[in-house]
Partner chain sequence: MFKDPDFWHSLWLQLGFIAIALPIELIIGFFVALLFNKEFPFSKLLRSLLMLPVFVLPVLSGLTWRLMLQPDYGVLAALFQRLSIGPEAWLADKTFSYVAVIFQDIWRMWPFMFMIIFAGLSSLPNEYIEAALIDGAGFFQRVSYIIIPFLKPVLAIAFLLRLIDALRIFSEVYVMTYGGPSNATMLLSLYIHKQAFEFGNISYASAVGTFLMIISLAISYFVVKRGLRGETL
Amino acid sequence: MRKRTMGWIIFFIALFIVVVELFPILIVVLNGFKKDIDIWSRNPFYFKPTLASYKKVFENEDFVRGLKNSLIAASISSFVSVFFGSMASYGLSRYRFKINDGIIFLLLLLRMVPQITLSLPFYLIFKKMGLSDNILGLSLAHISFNLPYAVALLLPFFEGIPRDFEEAAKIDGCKDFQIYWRIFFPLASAGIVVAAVFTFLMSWNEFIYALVLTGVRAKTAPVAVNGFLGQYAPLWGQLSAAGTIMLIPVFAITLGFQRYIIKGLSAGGIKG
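Now supply the structure block for this chain alone, in the form predicted on its own.
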């Protein structure tokens, strides 16, 4: 009886947290279907749907270009970070050197450096290299925080794979890269998916580097959304519509890979 009561208490606490978390998102989604005058003058629950805000958002070239740039930068950053991060994790887990712990500590330390402190050095370097206001430059900046994260996240997955697989592959004549690519990469697929999803979403939502390092050509969606604040007053309808559009990939990726994310996290990725 006591166990059942505790179960219900936990259920209602969890339900309360979910409602609190989803309420602001619900308001944003509803406001995207309202006119600005209705958002300003009527109560939050007044709802007379219109697609006017979405039409204006999709007619805004800055925002559409920003979506495309965000997708490209997030894809490049995620792919490079996971590919090289998985190789680094494989190497750190299979080859034990005295400096391994120092390397892992340094990677975690780099991940904790605030982006605002690196934005000016990146700006000066990329300006010198001709990568200012460039998607490649922005992707490199995103890789700077995604790569250490991918290495730290994937390390427990590779450490958890028995060495018997490696020894069997060597007996069959596999080289080091073949062992990594054909044996360990598939076995760590749950962690690879988790790392790919998280690095993509971190890059997709990134704002500081995009604001400092980009101009008109490489502007990303989060910066373009900032433009809907308006000169005299926020354009709440368009802001909400743009925010809702940006949420779609987040929900689609999270729900689409939910099974792999749960499997990956429960397998020990977060423990690293």
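Previous: the form predicted on its own; requested now: the form predicted in complex with the partner chain:
Only one chain is given; partner chains and other molecules are left out.
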């Protein structure tokens, strides 16, 4: 009996912590259902829900294009990173060379280079190559942090597959690439999905490269959301609505892939 009461006391403390912690997120979501004018002119607790801001957001070309660009950049960089990253990871885990540890070390280290530092050479190179304000260019920049991340994340998954599978496949006459594609790729599918989802998320949330490397055409949604601050008066209602839309896939992924989050985080941080 005493233990149960204790449990409920802890529950209420924990609930309090969670409520306080989620308060800012609640603010965003609620403000998305307010009009800009009501946010400016009334006290913060005034709330009469309306979809006006959502309507305006979807009529806003800049944001809709940003959403599309974000989807494209995140899909491309996630796909390329996982496709080539899984091959690299497979190779590193299956073919033991002395240099492997060095390569892994370097890859993990590359993941830690501050993005603001890398944005400078990217900016100069892309300008020369005609890739600035280009969604492919931006995807390429996102691959620069997603690819090493995918390799690092997938390594333990590939290492966990028993060697016998490889030998059995060889006896059955599989070529090297077939071993990878037909046997290891499906066996590591849990890891592949996790890598795909997390690389997508990182690209989706990314801001620095999008800010520096894109202009009007290839602008992504986070930059467009920031654009709602406007020149004269911040359009908080639309900003919040747009932000809430951006949060939907983020929270879906976070809650859906909880089991892997610690693994995902320790493979080299989640944000930049």
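In this text, rigid core is short for the largest set of C-alphas that superpose within 1.5 Å between two forms. Numbering follows the first chain given and starts at 1. The structure presented is a predicted model; accordingly, all values stated were derived computationally and were not measured.
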Rigid core fit then Gly227 CA moved by 2 Å or more between these two forms: no
